[in-house]
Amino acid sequence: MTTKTAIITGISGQDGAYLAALLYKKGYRIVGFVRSSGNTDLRGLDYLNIRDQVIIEECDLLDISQIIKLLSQYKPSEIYNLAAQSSVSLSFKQPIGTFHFNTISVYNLLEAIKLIDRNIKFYQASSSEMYGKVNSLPITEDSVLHPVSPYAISKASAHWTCIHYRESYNLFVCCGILFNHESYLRNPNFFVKKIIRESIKISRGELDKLLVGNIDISRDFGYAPLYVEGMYLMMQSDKAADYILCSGKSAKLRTIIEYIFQKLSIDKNRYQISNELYRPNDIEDIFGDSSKAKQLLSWDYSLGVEEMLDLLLAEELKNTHL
């Protein structure tokens, strides 16, 4: 039986190394994309013990040579492309740079595939973000899309584009839009993860207070380790298509503060709000349904927010020096 070959762009976030993960197990040989191979932070690979198991190439996704050489090379039968200016904060002050990767970077792929093997399996991490604001929830895979960040803009972009390579040339093609799904790999800048460390920071007496921005708007939070499980069930798939992952709840990112501060038996008082954190525009509330992820590919989630938190507080709690 011939070992399947997996690439995988953006290696080194959390969804890269739990999907690296997976894939190993399944049987897989990875190749892992990172812009440099000098500076890329592989911790999660160390992490989850499968850094050997990852073949590292540096890959410069806005150069399709590139991208051609090592499609060439490898020849995989599936590639995740996770890699993107993923922070929506951030998108605001590099708008423009933000639209150029996330965009550009996709229709690289997509013609790279085109040119060299039609047969490539491509799955695109798309953003519940491109929905924005939305006229009714829950979220479906058919919702209008109104984006209200450039983060979100290029996001919606790089989706349409997947949709017309797949319906324009007949290839494989996914789009996975995860809604905020989080792991102890998650990177510090965004909210849950720097509630949890910065709450045992202050619990430890290693700082005052918790600063935060807008805490009156409401997420739909889910589990890292087992979304990636879905992106690999939209691979497996017989047709390609489009799969919203999501809990189907959202919660109020004030609740999520105080419950982890109750876990820590931390007073109510010691967060902050900063108004230089409050975005220029912003979600107030977004929820999905991941019905048809349910059932057409039989994944499987039911874990609510609290109990996420308490997985990830818990790992944090392991993980963090004294």
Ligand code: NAP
The other form holds:
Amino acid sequence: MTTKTAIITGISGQDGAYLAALLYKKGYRIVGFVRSSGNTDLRGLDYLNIRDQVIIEECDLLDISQIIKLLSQYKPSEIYNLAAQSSVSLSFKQPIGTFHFNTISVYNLLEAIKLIDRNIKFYQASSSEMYGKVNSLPITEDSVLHPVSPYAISKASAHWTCIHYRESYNLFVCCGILFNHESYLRNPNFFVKKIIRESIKISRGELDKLLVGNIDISRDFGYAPLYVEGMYLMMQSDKAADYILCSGKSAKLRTIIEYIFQKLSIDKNRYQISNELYRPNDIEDIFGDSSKAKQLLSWDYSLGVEEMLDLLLAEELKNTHL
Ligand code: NAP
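For comparison with the form predicted alone, would you give the structure of this protein in the form predicted in complex with the ligand?
First the chain shown before, then all remaining chains and molecules of the complex.
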């Protein structure tokens, strides 16, 4: 049997590392695209012990000729497109750069597939943020998109680009519409990772207070190592489609802080609201329904938010040296 090749863009990110580890276990040859081979942080691959199992290639996803060259060279059967400017907060400061990269990179990848080999399967990292101003909950694959940040607008545009290529050119394109998912490898700028890291510092006397923005909003949080299994399952399905991956429940950010503080025996008032950390617009509450993925893909997910926080806290404590 010939080994299947999978390309992962955004291999240096949280999901890229966990997905690479999963695909390696499944026997794939993995090619990871990075924007700059010289200074990309690949500590996620090191942490999961798969750095040597991944072929790293520099590829500017805004340059279609580089993509065409690498697809011709590696002949992948699957491409997982995870590369994106992924921060909602940063997207308010860099709206044009966020929109430009998060949309044109997707066009370039899909055009390259159309030109090189229409049998290559394509996964796009869509986001629950696309739903934004919600009319009714839970969110399903049929809910109306109403993005409320430059990040969400870019992801909605890329999402519709994917559907267009699936419907117009019959390409195998799946969009995984993922709700927030966390892990030890999450970038420290993101809420849950920041709260856990900084709370540990407070508990060790290294930090006085946690500075936070609007913590009266709620989000549906899940566990990244289990979400990448859903990505893989989508690509093994006979029919390309879009699927929501979520936990099915939302938790208020304030409750998450209180839970971590209580676990670390930190006094309740050791956080401070900073108006500077508020966003110009935000989703108040959002949670999804992943019945479609559970029924059609047999995606298995049942972790509650507290169980997930316990896992993350334990891993962070294990890796935080005094
Ligand atoms: P992440 O940790 O922030 O990783 C993002 C990846 O994209 C990194 O490898 C980064 O490379 C790359 N990237 C960013 N800007 C780039 C650019 N201009 N050119 C080339 N590469 C660029 O994100 P993640 O949490 O793994 O998420 C993976 C994907 O899922 C993203 O598309 C994200 O938007 C989407 N998503 C994530 C969540 C979530 O909760 N995690 C939820 C829904 C959707 P560098 O190392 O070079 O910066």
